[in-house]
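Shown here is one chain on its own, the form predicted alone, set out as structure tokens.
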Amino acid sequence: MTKIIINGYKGRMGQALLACVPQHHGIVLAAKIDAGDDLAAAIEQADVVVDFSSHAATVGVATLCAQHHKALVIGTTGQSDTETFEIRKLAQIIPMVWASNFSTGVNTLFWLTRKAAEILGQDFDLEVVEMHHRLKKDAPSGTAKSLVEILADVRKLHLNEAARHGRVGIVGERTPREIGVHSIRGGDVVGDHTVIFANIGERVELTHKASSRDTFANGALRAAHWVVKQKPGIYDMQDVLGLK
């Protein structure tokens, strides 16, 4: 049996989560978590903290569990550069997965992505559209974020250098190592992702739409059981899903 902390609870990714554990047989609520809580009091009931809380938060919570040695599951986007750095090092001692997106149907995605990189080859512009909820606070989203790291892998391309957000005034032609990147937000839309292939005559769009948080909670409840098993390091859901 895998027990699993909650941090961030009162989130709305922290809710489903506590909805869906009942789901997973292998995996028991040893504590939830939020603001003004002390994870440090509960960390040792558990073998793994599932990080759902923020960004901010993060680099915290993975230093308490290498102190502990308890695996980490981390839901957070956003993190700047020395937070990542941070994060990395920490996994040299406990197992973690860092994920922008834990739902099956999204890395489904990811991989049909550098598939269709792979075959489209270099004649095909690359866009990347994502929309989401109007309370998320970061843009372009993380699942965004990652699409634009796979098709930038593909053509050998500079990320920083690659990636356009948004386009505004003359800008002049579209160059061919560009990956533009757009954000919308609106609504209550839980996550919406497409990545464009257009050339002359021709365009392939491959999309995702999530209706319903289960979608990444469930995800996420996975990784955590399947993390405790790891050694230390940085796993992602395609490792969680067997698709590398």
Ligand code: NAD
The other form holds:
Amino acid sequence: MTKIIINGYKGRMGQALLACVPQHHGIVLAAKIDAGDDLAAAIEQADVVVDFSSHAATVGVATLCAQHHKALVIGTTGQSDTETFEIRKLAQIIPMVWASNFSTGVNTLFWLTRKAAEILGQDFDLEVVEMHHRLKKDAPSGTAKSLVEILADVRKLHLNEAARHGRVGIVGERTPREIGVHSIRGGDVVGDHTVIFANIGERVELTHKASSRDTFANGALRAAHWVVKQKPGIYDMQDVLGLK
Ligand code: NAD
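Form predicted alone already given; the form predicted together with ligand NAD follows:
Full complex below, order starting with the chain above.
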């Protein structure tokens, strides 16, 4: 039995995780934590912490997991460069699955995006569009950032220089060295992502639409079961799904 702690259980993802745990044979809930609760007091009861709280909490959670040699599944997005650096350091001590998106469909989209970018080549303009519910705090979404990372990697572009976040004013003609990123917010949209490959005379669009948070929750629980058996390091959902 893999014993898990859900961090951020009162949130939208936390509630989805709680609802999905009973469907996972081999996983049992050891504790649930939210802001104001004491994770340190509960952590020894678990094998793995599943963190869907806030990017601001994740370094502290990872530090605690490293001190107690517990595995970690990171679902939070929006980490700063400093937070990312700290988390990566702690992954030398414990195994972590860190994924901007835990759904099987989106991980298929990641795979297809790489393939399409490789096949279509340099002549296609690359744009990523994402839409999420009105309460989402970070932009662009972690998933959109992952898609831009994949595109930049295939095109051998520097990530931060290539990403073009929205356009306003007299921005001039589009250059082949930019990847447009556009965030739409509204209503209760769980998460839509489209990658556009546009050339003169034709356009390819790859789209994924999530209509339930259960898809993320079930992926994160599968990752929790998997990560407890791994060596220290950072893994992603492609590792868990065996897509690498
Ligand atoms: P939410 O605001 O509904 O829930 C966050 C919960 O975390 C709240 O209950 C809040 O009280 C709690 N929290 C905040 N700080 C905390 C702390 N220090 N300790 C413990 N609990 C704390 O947000 P959400 O929509 O559930 O999303 C949570 C995170 O997961 C976000 O970063 C979001 O971008 C990310 N997310 C990731 C995926 C994925 O597949 N990786 C999917 C959906 C959302």
